[in-house]
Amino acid sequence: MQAELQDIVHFYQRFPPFDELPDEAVSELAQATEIAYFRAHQDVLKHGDPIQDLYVIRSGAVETYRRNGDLYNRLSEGDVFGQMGLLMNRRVRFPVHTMEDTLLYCIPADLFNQLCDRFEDFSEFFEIEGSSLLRNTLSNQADNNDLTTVKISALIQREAITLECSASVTAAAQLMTEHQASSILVTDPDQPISSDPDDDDGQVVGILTDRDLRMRVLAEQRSSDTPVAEVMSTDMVLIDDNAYVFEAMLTMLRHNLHHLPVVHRRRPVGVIAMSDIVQHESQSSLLLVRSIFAQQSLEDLTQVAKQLPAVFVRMVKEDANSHMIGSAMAVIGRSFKQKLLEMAEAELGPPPLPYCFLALGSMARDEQLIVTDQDNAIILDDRFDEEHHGEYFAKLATFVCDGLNACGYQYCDGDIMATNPEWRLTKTQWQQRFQQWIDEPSPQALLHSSIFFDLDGVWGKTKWAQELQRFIALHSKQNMRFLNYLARNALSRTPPLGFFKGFVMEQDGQHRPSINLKRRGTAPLSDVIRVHALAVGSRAQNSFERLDDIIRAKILPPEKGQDLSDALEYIAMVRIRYQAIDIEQGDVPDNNIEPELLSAFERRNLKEAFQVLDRAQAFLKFRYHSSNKPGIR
């Protein structure tokens, strides 16, 4: 073979999807190619003209266009256009206009249709366009995941057992005995469905277990005829049967739970132990979550701490997705937390008064990744008087935020942390400080909004941080003023499009040329979010859950939702691997990636996840701009 051939045959081996041809089929390809040169700023494809050709970058760069004009992409080395106008009438679809000098494999349309019909995997990369490969991508990625698909349903050994409330312990125990069952499952036939569709719990009012029977029937000498409605426990915590395993596991780690019963519309169809996902998953996180609350002392808890690097790698090594990662590592961090208030607790004493210790930012949206600081807050009681409570609660405050130093949860350099005063307030003075948050958006008011408004109780009174959602949803969908002027805010971090060619390249730690894939995909895919969340009146605070009732509530175009939480996703995961990558290679992770690290394949589908999240900043611009909506006060 002339040296000539063997060059663009080895060049085609490089690239998708002709690495995956057989090789025959390459030298095939190669001896059919022709080249072209252009020079910069020249026009290759015009709207609307014949096209005999699929085109493959050898060298240069080029951009494509929509017929309106508007950029669609920019392709370099590697990369193919033509294929939309092959496919469709052999007529030009999108426009092509160099950007720089550009030499062009061409291969002839005859030659690429027999290996579209010969080959599948080439068809279908053809075939599927854009955001539809980029969720291809993630539904493949999916399929390999046990963990992703295996629904909680599953891991249910039998149908639910259930009383009725009225019942007698006596019969009680005597249903348990007869199945062998360590709990059962209260229901009240007469209790009312509540009209909060957010108030999933159906007709179960309870659960009673073997401990239930020691602790409040025998050990109090009730009578045998007491009903269970007075001795079962009632603060419960449900999931739906449609939920995934490790949503379950995070459920039952995030309560300290050891049954957990699961409903099918609000009907119970079975519980789950421990044992059952003990059994079942993974034990990596589970095991470390366990040591931290076994733990007697912050030196001890410093030790365990050290083991959070090979967790998260070994959760990337299961093929788990961005979101089970986010929420175990959220999961692992509050742990951290509640055995730290725990500590302090006992050497201060028992606190004065009633109080909620708030997880803010990433850990609420069970979004935390390895690389991460502490925001945190306190909520007090409205009694709270500075003299009197004040110095308590400075010194909890600074046992725990100091802990969570100690355990690699750094400061937060904006003290956005409970040991500041500002963010230790009362539940009215909270109320009030997001009412004016709201009323008067200032630029300080809107960065406290992308912190605060993502929030969830990890100790105390929890409940308080439910009040708080529910305040903030409220009264954030009731002002459209103050959402134009998040909205305008969640503009500020644009995406790094021009990518490869012409690309916004920053310096990393190193002061190599990089992408921050937090700065530039995730966080401003998440401000993007939570604007569309707050104007649909979501108590979510997840992403991945706020997209699903943004979608139901329909105020994006058809299936953007949808794009949204794949570019979300295909963006956290090049940022979940190489940051395991980099724990593995003795590095230090951070979230910078350095474009020549990836492969042709994560380049195509990282610059089809911006430009989702480019297009829904545009969009996000014409939704929440002031002269769209009437009667804006």
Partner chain sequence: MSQSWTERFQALEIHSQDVRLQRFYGAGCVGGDTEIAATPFVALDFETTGLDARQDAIVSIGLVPFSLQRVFLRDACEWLVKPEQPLQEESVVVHGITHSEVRSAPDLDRIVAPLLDAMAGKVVVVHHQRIEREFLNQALLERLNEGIEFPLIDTMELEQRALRARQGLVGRLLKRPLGSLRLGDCRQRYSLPFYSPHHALTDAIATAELLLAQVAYQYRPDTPVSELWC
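Given the form predicted on its own, corresponding form predicted together with the partner chain:
We keep it simple here and write out only the one chain, dropping partners and molecules.
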């Protein structure tokens, strides 16, 4: 007769993915289970051993390791291990060691495979982790979420070698020889760090490399007492020590750097090399960036783009925060643009004039998510002449925008794209355009142009984009009339505060009541933050970085800056999580959530976040009340 295994059935029914299985499948599972016992501190699985079972921890706790011996994961009651070995080549990939006395339920591989075939939810539970590893070209490296949670400061191996800008090139060469360094950071003691004026090290103002010594000193026969300030490069990429390892990695890939100086508020604290982080590098988003650049045809590129949702879901599962996800998605988006521009130039021939391709909106703010359209523009060289050069840039823009659309970045409804001749302007024309928006603002014009106030150079003369950012910051700061109109626009979209009394619903295409978390949450928050950022002359584009500048300028009541940051993070994360759920369920992700899906906890927090936005809008109204009176200090 069939034995009853109620205790075992009930155990399985408490834990995913078994809790989703129908009763008869769980009963079958219990029947097939074998039980094994290990006392504390014993090996359960050794690397490379054959593996025939999926293991479920009934009681106790184990640790799993990477091949190099680093701890990979700690697991306890109800957790599962061995799936990777079963999915790969039936060899143990991650050795397992007990931390406590442990009782294991072992499910034979054949039944595991059958259940995967029969139940989609069951197989998906294992696929997320499994498939990304299968794709991992660096397959001997275990996957790792350290990149998204570890800050650069934890990874600095080398001290930065610095020298004052007045020192001679000989001193520099001697110092570099002594430290066996191929580059050196140059500081200026006369430019103290604003946050710490007593610091006599001064800011980093440049970098001097072997190459500079060769090309600018020896080749030009300069004297050996030439100050380094005269020959150093001032064009350098730095990263803040507060950034995540992940961001450093993306920065290096984006700028094709092998070493990245790390600064704390522009004071040098170290240098990290690609090799320092390369062992961590199995992040699928980084692999995606690499594979974008490796593609040869538009068709291949669109195939690569299909991986984007999986990469997004994976980051969400790794508990990345909205800033990491936003910047990873933005870097990926930029990479598509860069690759498309490279292809366009290969097809159309080299550009007749220098230009800068701009990203606008969420991509420029590093706040891009999975549901996004393309907003872009071009800065042309001032020598631009429509008759001679117009056709080239029109074709270039069409190539890129069509390519982006094919890769899943939909055309912009408002036609804010480089294909629109109105948004292919020369450098001077762009400055005039911004001047006009700032000096003679009209609410109507600003309503459609606020997206231009988040801009970033993606390709070509990216310095022009920075110059434009500086131009905007200088002109908008303290310009109350402009800020006033911008503030008015920032009040046009209100948070859905009828939250508890019944949501303020929007009818989406399928006529289900929902709230749009972008339109009613993150977008108005970004708007509010942009107004304050422009008011204090911040050149940052990212909302969180803008908030740092705003908090430092002390224009908000105490704590309010942090509240805004928390509210933005929370709403963005809810939006991100529900998009990931949509993707996993095979639905088209959108910005809407159906309130009945939210837990009581999420409702409470969302309500609080929306109240922060509401109060921030009230403050904005109060501060930029009239176009004539200066703001209240």
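Take the two forms, find the largest set of C-alpha atoms that superpose within 1.5 Å, and that set is the rigid core. Given the structure is predicted, the values throughout are model-derived calculations rather than measurements. Positions refer to the first chain, counted from 1.
S.K.: Align both forms on the core first, then report whether L455 has a C-alpha shift of 2 Å or more between these two forms.
M.R.: No, shifts by less than 2 Å.
S.K.: Does the distance between the two CA positions of H97 reach 2 Å or more between these two forms, the core being superposed?
M.R.: Comparing forms between these two forms, the H97 CA shifts at least 2 Å.
S.K.: Once you overlay the rigid core, does the Cα of S27 travel 2 Å or further between these two forms?
M.R.: Yes, the C-alpha moves 2 Å or more.
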